[in-house]
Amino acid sequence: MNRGRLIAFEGIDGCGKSTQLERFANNATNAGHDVVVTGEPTTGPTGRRIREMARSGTALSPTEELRWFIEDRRVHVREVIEPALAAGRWVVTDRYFLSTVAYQGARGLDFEQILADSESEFPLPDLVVLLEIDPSVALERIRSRGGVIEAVFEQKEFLEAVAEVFRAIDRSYIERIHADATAEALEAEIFDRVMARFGPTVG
């Protein structure tokens, strides 16, 4: 059996990645692919602690924050990602290690070292769909849909720093897509880009 594909949707909060991930997963399933949808932080104990921390407004030290995300990812890879890839499935994840690189890099840690460590420990994504958008627009989207602004991560200056780190990451597996188009146009572009990479008949 061929190993599956690992596709991560990345970008700053409010870029629309969760919506587009869901649309892509539906389109890929309709095209005949066996798709597993997942995300980070996970719903496990460490993932729940991360979400509670983000909402609380009380940040951890950058080093401790990084430790929590890596701990959560190790469980995610072991229990979800690796088994699905071994079964030949397409794993589509809402955030993966590039989010840690960008967000904890924006918190002052060495993003290049986080990237190198992540690539040496975790499965490399076959593709990262990186949605790029102005942080002011992203925050307005969160407010307009009635979302709660996370006190730790969803602040304009911080998201500008996160976006800057995302721009600095140079990897061949990244497809950068401007996220200011309509949801329908973005959906079509993402699906076309993925299929151009993998081919419509790849399992």
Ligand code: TYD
Contents of the next structure:
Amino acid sequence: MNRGRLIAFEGIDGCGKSTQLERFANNATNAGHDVVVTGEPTTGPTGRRIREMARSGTALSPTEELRWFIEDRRVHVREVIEPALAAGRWVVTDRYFLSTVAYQGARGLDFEQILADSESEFPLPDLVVLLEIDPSVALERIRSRGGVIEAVFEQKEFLEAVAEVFRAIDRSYIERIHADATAEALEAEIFDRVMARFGPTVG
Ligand code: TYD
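Since the one above is the form predicted alone, can you give the form predicted in complex with this ligand too?
What follows is the whole complex; the chain from before opens it.
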């Protein structure tokens, strides 16, 4: 059995990542791939706790935040990602370790260190679809869909800092896509670029 593929969608809040991930997963399934869709923070106990703390405005230090996200990822990798990869499936995840690099990096931690530690602990993604967008456009999208701008994670200066770290990460597994386009145009571009990377013969 061939090992599957790990494809992560990344970007700042409001970049359109979740919509595009869903469309990509459908397109990949229709093209005959065995796709599993997942995401972080997870829907398991640790991920739920992270969301609760974000909602209630619980103040965590950057280091505590880092620990929570890493712990959530450990369980995610062990229970969902690894088994699916071992079964030859395409794992499409809404956020993975580059989110920790960018978000906790923007909280003041050493992002190169988080990146190095993550790459040594967790499976490397075969591909990261990184949706890049101006933070003010992203915030406008969050507001227009009636979203609440959550404390800490979704404020403008903070999202600017997150976007800056995303821009600074230099890895060959990253496919950067300018996300200020229609959902249809983006969908087509993402599918073409992923397929171009993996080649037509890959199962
Ligand atoms: P998000 O993708 O918005 O999840 P949902 O739409 O299901 O609420 O992620 C929640 C927030 O968590 C988001 O603002 C980014 C942040 N985050 C980190 O700060 N570090 C991480 O490692 C991850 C995975 C997410």
